[in-house]
Every structure is written in C-alpha cells, then in structure tokens.
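Encoded as structure tokens, the following chain is the form predicted alone, with no partner shown.
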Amino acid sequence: MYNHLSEQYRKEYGTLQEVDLNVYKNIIGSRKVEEIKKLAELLYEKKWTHVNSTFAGGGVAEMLKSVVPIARGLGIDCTWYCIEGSEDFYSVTKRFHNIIQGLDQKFTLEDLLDLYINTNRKNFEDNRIISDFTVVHDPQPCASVVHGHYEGKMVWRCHIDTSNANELIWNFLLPYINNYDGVIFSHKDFVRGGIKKPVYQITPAIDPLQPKNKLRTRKQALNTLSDLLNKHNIDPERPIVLAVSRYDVHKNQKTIIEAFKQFKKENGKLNPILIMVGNLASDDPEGLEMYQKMLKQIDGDKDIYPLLNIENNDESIGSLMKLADVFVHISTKEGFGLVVTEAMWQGTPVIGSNVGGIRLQVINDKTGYLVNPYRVGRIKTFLHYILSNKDEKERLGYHAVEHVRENFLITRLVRRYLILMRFMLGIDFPYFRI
C-alpha cells in the first residue's frame, strides 16, 4: 500500500515543491521568517514525517499540503505518507471518531481485530518508514506505532477532543499512545487521563497563500463566483449568512437551520439567505446521509441553498468567505475549526459555539460571539446584531483578520513544530509542554 503513495500524492497535488518562506514576508513581517529559518538551520537534511489517512478532504490534509513543501523549502528533507483501508475501515474509523467525542454508537471485537488492527498491520507489511521525526495523525493510523515498522522519534497528533471520550476506545487506544514518544493536542482541555508520556500543545494553522486563503476585494469575490451564483440563482446583494463544513452530525447543521429560519420569518426586512456548503472526504462515509437529513429539514425552503463538492472549491469557499456577512459554526464538538480561521482572515465576524478550539479564536465583541450550540435564541441576536450594523461588521472583521495573523497562520505551525522536533531531538530544551 505504501508503494504507491508517491505516485498518489504526485496524482493529488504535483511533485512535491519546496515553498521558500520569503514569500511570507508580506503577511508575517520578515523578523518571524528569519526566526523560523534560523530554527531550521540545525534540521537541515533531517527527515520529517506525516501520516495521516488521506491525501484530500478535511483540515488536517489542507495544513499537510503547505507544511511539507515549507519544510522542504527550508532544507528539511519532509514526507507525507497515507495509509490505506477498505470503505468499512474508515466506517469503524469514523465511528471511533464520534465516540471519542461522545456519541454513543456501537462497535465490536471484529471491528477492533480484524478491521482496525489489520489495516494498520497489512499497510506496513513491506514496508519500514526511517525518519529522524515523525508525528501520526488521528486514531486511523494511531495503532501503527506498534504494528507497522518506524525508526526514529515519533508522536501522536490527536485533532480532536478527547476530554469525554469513550472510556472503552479510549481504554483500547491508550497503550497505542503511550507507545509514542509524545502526544500533540490542540487545546489543553482536550487532553483524558492515562496518558503517561509528555504532552504538547500547537494549534492547526491556514496556509494564506493558499486559494482559498487568498485576500480578495468583494469585486474578485463576484467575479469568482459568477458561474455558481447564476447556476443557483443567489443575489449576493441580499445579506448572506454562511457555514462551510463537513456534513457531520457533530457540525449541527441542524441548529443553523432551525436558527435561520425562525430569524427570517421574525426578521424578514432584512432578507437574508443562508448558503451552507460541505465537501465529502474519502475517510467520511457517513458525509452523505447528514447531507440527505439535511435536505429533508430545508424543506424547499427557497432562501436556504445547500451545496455540496461545489466547482472550483478552494476559490469559490474563500469567496464566499468574503462576501458572507456572517458566518456561523456552532459545533457540539470541535477539535479547532479551520474554517473559522478561514472565515475570519477573510473579515467576516463569527457566530461560533463555546466549545473546542473556537473558543481560542471567536472573542466575544471582538472577531465575533460565542453560543451554546444549541441557544437558537442567541444565535439570532447576535444575527440580528451584525446584519443590522455594518459599521460592527467592520470593526469584528478587523480583529478577526489581525487575530489570526498573529496566531493561526501556517508560518506559526510549522515554527512551533520546529522548536517540538529540536526538542526530541535534543538539539535545544525548550519549555514547551501544556
């Protein structure tokens, strides 16, 4: 299954180019470049790497594609593998996800042996990754630490929250862990019992370079989206509230769209629409029935569009991004929501919920509001607040933008991953635990 990985990825996205950091100079200022490239003088030629289960869809993916040619550019010899697995592997995959945040769903011994194990097993059989630091990602390939074949440091990057998780998968998942040489979490409140090996903390980033990243006027927004707005017959001068997500139960597309429609039939002078948009990944099998359950509460409803794999995605989500006048993201669970640091780098304040990373991004009355994610009366508020006052717009799209340049920038990951990897390293002891 390995073999083919590079082939994969040169399918995916090219041959792996190496970014020189200069070109972040404009966005980060040309001290923070010099300091990252002086923290990478002592890796040079070093080997770094991710894997992860699956080359396309989803944030942990989207931050991968920036971060190893930036480490390559910065003479860090930087690989991606993925692993491989049947469509039920990533079905017990997903349900591990969920329980892990707190569902309640069912699994079996069968699912643990022969599904989960096996495939970490089988996809190392004939092959062995040598590499002086490697960080894997999620539960997928979490077990490979003890089936597969590693030489070198490695950690384990959970991007979830895992402070309710099923005590039995956690229980399962646990030796796994502590098998690695230390664990990365995204928050520290995310972090259960058990684990006995050091813990740290680096937050998910945007690549502003990026399409979808990409600082655009209202006018380039428009005109990016010429095509999807006459297809779907939207007004883009009508107020736009937006979310942008995986179609996940855990996403609560359900609130937004209970939220929306009692604001439009209490508010209908302002005549707003909602456009929710979501991409299906290859690990998510359970993308498109929340899509159909979705459909079925919208109800026709003329003023709600949802849209799924829309055309030209990257360009058109970061145009909608601008043009949106709110955007909402009110997950139950959230391990730290890229597409609220999306939505905020491109001015637009934030209705987010009072869970999980959003919490380190929305500050209330500054880049935009926190809610319970279920207080469908605060969620109208604070819509009414901002599609009613363009100048607060303003101010809490400001902030929004200058608060993820100091903190959410891809730049930033890949410094905090460089002083992590000189640590394990034992190049230079820095404080650096949660």
Second form
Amino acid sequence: MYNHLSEQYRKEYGTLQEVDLNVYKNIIGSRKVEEIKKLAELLYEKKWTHVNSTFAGGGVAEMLKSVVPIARGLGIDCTWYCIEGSEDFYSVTKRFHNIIQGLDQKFTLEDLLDLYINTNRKNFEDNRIISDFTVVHDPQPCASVVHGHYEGKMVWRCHIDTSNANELIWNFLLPYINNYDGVIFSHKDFVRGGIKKPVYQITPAIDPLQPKNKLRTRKQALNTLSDLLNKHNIDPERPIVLAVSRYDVHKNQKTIIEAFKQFKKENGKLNPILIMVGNLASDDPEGLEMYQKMLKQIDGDKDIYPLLNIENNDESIGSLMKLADVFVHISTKEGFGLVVTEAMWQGTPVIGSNVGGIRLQVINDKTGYLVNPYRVGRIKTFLHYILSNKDEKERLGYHAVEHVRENFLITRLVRRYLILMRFMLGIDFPYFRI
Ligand code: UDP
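Switching conditions: you have the form predicted alone, so give me the form predicted in complex with ligand UDP.
Let's see the whole complex now, leading with the same chain.
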C-alpha cells in the first residue's frame, strides 16, 4: 500500500541522484549558489520529507524530482514518499480538486470517511515518518497529518487555486490544515479564512538543467523532434500555436480549440497549426475522458494535432516549446502553471489567462498577453498580433526568459524552502510571511 521512493520511484523512473549545486553557477551566478549552500550548512543531515500522491504527471512531481536531488547534494537527508490509493480514492480527491477550484461536485459520507480518511490512515499503518521537516502536498494526503504517523515539524503545501474554494469542502479540510505547523500557498490571493497557522508564500519553479528545460537551438529542437514530426506529419515551418497540459476541465482546452478554429478561418493566409500535448497523471482519473471529448470537438481538423503521452516526453516538450511561435495557456483556474514558465524559458511568448499563478508570470505586453479565459475575441487578437510580428515575438521572448531567470528557477524555490525549514527548526526567523 505504501511505497518508499527507493523502491517504486527507482523501479519506474530511475534513481534520483544527488545534485551538486555548483552546476547551477553558470545560470544563476556563484554568489547565489554560495548563499544557498550557506543556508544549508546548519541543516546538514537533517531529515526533510515530502509526501504527495504521484511520482509522475503534473507540476508537483516535476518539481520534487529536482528539489530532492538538490537537497541531497546539499547534505540534507531528503526523501519523497507517495501515498497510494484505489481508483475510487483518486476519483474523490479529483473531485476535491475540482470543487476547490469552483466546479460543482457531489460527495457521499462514504467518499469522505471510507475512501479519503481511510486511505490516508491505511498508508501509514505500517509506516512512520520521523523527520525534522515534512512537506505534505495538496489535498490528497492532507488528512494524513492526523491519521498518519508523523514526528517533527510539518507544513501543508497547497498548489491549487483555493481563492473561491467551496465552503463545505474547505471546512472539511480546515481541521486537518490547522493541525500542521504552517501552510504554504503559491499566491497570496489563495489564502482562505479559517487558517489558524502561519501562512507562507512560495512560488513554484522549473529546473533549467532538466532535459525539458535545457536551452537549445532551433536546429537541435528539430533534430530531437524529427520522429515525432514525421509520425504525425507535422510541418514545423508553419506557424505553431502550442498548448501543453494535463487534459483537465480547468485547463480549458475547449476554448483553445474554439479560438484556434475561428482564428485560422479568418487568417487562412498565415497557415497556422495548433499542437496540443497532454499526459495522464496517475492521480487524475478524468484525463482520458477529457481527451476523448477534445477529439470530438476537433472533429478531424487537419490543422490541429492532439497528442497524448508523447514519446521522449521531456526532450520533446522542451523542443516543441522552443519551436512554437506562441504558447497558449488559458486555464480557468491555475495554481501556478509550470508549463507557462517552461515555455517562457524557451523564449516563447505566452497568451495566458488572467487567473491564479499565471498572473505572476505573464506580464502584459512584456512576456506575453493576459486574457479573460472565455473571451475568444481577445485570444484571436493576440494570436494574430504575435504570429504576424516576428520582431514582437523576439522581444516578448527575450523578456520572458529574463523574467523566469530572475524569479522562477528551482534554486530560488530551494532557497525559500531552506529559509522556512530553518525557521521551523528554530534556527532563525523567516522574512516571507504573508
Ligand atoms: N507535462 C508533461 N507532459 C505532458 C503534459 C504536461 O511533461 O504531456 C508537464 C509539464 O511540462 C509541466 C507539468 O506537467 O511540467 C504540469 O505542471 P503545471 O503546473 O503546468 O500543471 P498541473 O498539471 O500541475 O496542474
């Protein structure tokens, strides 16, 4: 029922090595690297544990696969555990996710007591986490704070947009949340009433050294993608509109397709294509159904390429982001949206919705354009503007890269975690309380 990283993660995805922070010197400079190492000195051999609900798929897993090796390289004893549950458990927690982000969902007492609470309890029946600092990510394992076996300081790290969370579910989760020693949100607007513990803001980040995010030339990107482009008969010389995300109702793929279909009808001369890439996360049971709905809507349109679980995922996504002329991410709710960061890091401007964490990343007319996620007209206007102005694409792309370098690289995320950990362990005071 309960798997240690060293057993399951290694079996399926390979071993997470220690990473020496010095490898980031070229990207963030020696001073920042030394500063992080200094913060880690008093944390040497301390135990730092992460608990979430999937080793792959989605932004949390993406970040942990970098945070854990970097922490280990700093001499911290960092581990990543994943709770396990039945399909029914993930159906309940996906409904939590949806209702917290504003959708109407139904729950029975059995869902909450038998599935949610019992799964949290069962995962810890034979396991105890003794750790100086534990970060529990998102609602799936949230209740384990009281139903599990933990020792040490614990924070709940919420990655989703809770700004309009349904009262009933929020009130159900609150007693659990208030059992932690603190709560972390990605954006100050997500902080809801009723939290009695200190609240912190930490923004997510990408690892510039992961294969997905390494910087590449157009030629290198084309080489990496040659099989994929051939297989799907995609002409990379046509203007590319790209969208990447899980297939999920909040990601609003429906509006992207609608906007693109109208746009190409009105701008036939530009001859654009839309590439949509998505994968299925093991803790997200709705993905396949969403993908099938999307195929229906696309209805065989030859200029739209809906791809699912692509081969060589990371290298291919980074390369597609490099080739794309514009990246579109118009979620109706978004905790942060790592895909936006990844696209910006490849120098591609983003048309993003003016919601949640996307607002921290897309600066209007500087790194891209912000739109209302339902206003097809504005989306078409900016598609036209970017696709017909090469210089503008370059300008926006340049600022996008610099904005990510300054604010959203994994080293900054690790640094903020270390500051919080030092505070929690009584080593010193934090300065980023919100
Ligand atoms: N992703 C991927 N392959 C896909 C679709 C998404 O590797 O086919 C990755 C994407 O590059 C990003 C993460 O999944 O790193 C999604 O994170 P984000 O914060 O955008 O959304 P979440 O899924 O966490 O809501």
